[in-house]
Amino acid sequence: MSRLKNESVLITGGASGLGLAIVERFLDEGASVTVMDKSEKATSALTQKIKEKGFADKLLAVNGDVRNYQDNENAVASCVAKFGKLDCIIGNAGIWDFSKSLVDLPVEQLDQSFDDLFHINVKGYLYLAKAALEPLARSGGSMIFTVSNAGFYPDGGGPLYTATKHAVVGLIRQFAFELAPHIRVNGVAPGAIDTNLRGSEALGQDEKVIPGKMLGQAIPNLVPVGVMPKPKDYAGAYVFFASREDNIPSTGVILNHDGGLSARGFTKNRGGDKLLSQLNIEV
């Protein structure tokens, strides 16, 4: 069943990683998708990939920087011009701080690295929401924002990244209050993910990507589900929140879609490793 048939969706940071997985899933679900991404190279590759899958008429790629309000406004206007309306925005563009701790943050880089993280991870969402307000109110649509396990727990990043994701939690709850009952506002908080999230230019991290070999090897032993999820494994949560059929009761909700971090034990990661043998189940 195509749960998003005839829906028009705008996704920031949609040309790679988690954003790309969301784009592909939404197209499969019947939506028309506008992607706003800073990288012209990435949007060109995205356009070609989607064309090869037969969805060329359902995709619009727009280059823009989420830190610039006019770029957000242009993406919204371009979406409405091509598809006639806007039903859902997904604020997804973001950067990490590679868990740079307070003691390791150079004083001379604090100001610019703070701006790097907050301008992309928080102001970018604020700008997108503001730019999309009128068309979403007209369509009775929704907003979805990518949070992180770092929005709820320590050690999902350093103080800068963790602070931005806590701020996003606040934005979602405040937006949900201010915009109800006309626009629903929710969030998805992924845990570990096999993607290519980059870091702060001020910290020299803009060419680094996660997960990295060590993290990829460690995660299966750290989360109860026992795997390093791929971007596509998270995409269904966004479909649920965007759906006009499945998500009528939800606003101000953030799904901790984190591999079971809140279910970890005190002395060990999980308790079910021997379950199948105890039940005499062969695998």
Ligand SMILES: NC(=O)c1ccc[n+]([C@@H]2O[C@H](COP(=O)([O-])OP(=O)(O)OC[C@H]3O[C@@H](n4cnc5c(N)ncnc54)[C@H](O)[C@@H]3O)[C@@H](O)[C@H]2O)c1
Contents of the next structure:
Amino acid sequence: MSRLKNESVLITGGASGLGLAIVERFLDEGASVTVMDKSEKATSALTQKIKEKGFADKLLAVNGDVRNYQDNENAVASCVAKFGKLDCIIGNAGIWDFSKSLVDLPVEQLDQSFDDLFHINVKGYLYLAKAALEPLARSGGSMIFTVSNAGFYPDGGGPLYTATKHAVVGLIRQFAFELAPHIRVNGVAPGAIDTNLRGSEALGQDEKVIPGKMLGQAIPNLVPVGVMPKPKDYAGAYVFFASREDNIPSTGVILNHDGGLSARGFTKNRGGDKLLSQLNIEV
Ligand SMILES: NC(=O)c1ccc[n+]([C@@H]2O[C@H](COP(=O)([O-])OP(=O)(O)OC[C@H]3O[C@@H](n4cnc5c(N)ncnc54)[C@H](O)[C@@H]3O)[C@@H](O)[C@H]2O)c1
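Having seen the form predicted on its own, please provide the structure of the form predicted in complex with the named molecule.
Full assembly next; the chain just shown is listed first.
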């Protein structure tokens, strides 16, 4: 696997969950990877893990907060200083709202919880894109953003999270238009994943973690593919959009990589549960 040989990639939120799986896959594919993440504990653990895998010279871990423009600029400059260029950014750091509904959102926490969600999930992507513009224009590179099923459908979060992910869809389409033909801009919209996804500080959810085990039991019955994919199962989609050989026709594209949510039926979630027995195929 070396589809990303000589490519230099910068990812936010790369020290945990989906981001970490993308980092590991990109290193396997030959890329040099710069990670910007807020958690010092997670970036130290990442550095140690990658060192043990023998990729220490291909990884640069920078601590930073995506809500701070200077931190984004610093990550981009550090990446270019170490690896000589930047070919692809992956905006990925995000938080959830644990599906807090309109009814349950306390009025006195609306302002701050709105800012918590929008500043990380939307402004963080805007800042990253702005900070990386010049090196990406030089390299003829690309941008990839993590969306979510919540970027397209209700019930993947509450109104705050769902609105942030719909906003990300808008950013991708507008960036794709404005930056063509020099920089490709695409997105990946995963479904539920067992990660360390946390929530809004204002809502008291900053130490709360997405209930992965519970989702792992429920999701296989809800999605047509019948499994809850692991973080690493999503990484290939990012490789595809980052690969100069493979992304030639794609800009403004968002891959609905969510277990088949758009292929659910009217009366049931999937129609093929009896397919093998109908065809007399033994498993
Ligand atoms: N877990 C899911 O079910 C799911 C589903 C669809 C989409 N997503 C999206 O996937 C992306 C990654 O989330 P995850 O599930 O891997 O969660 P995660 O918490 O495991 O990873 C997110 C990383 O982002 C970092 N981060 C958070 N706030 C930051 C900030 N202000 N500045 C810098 N880094 C920050 C965290 O420290 C963490 O390392 C998010 O955009 C999320 O919305 C997750």
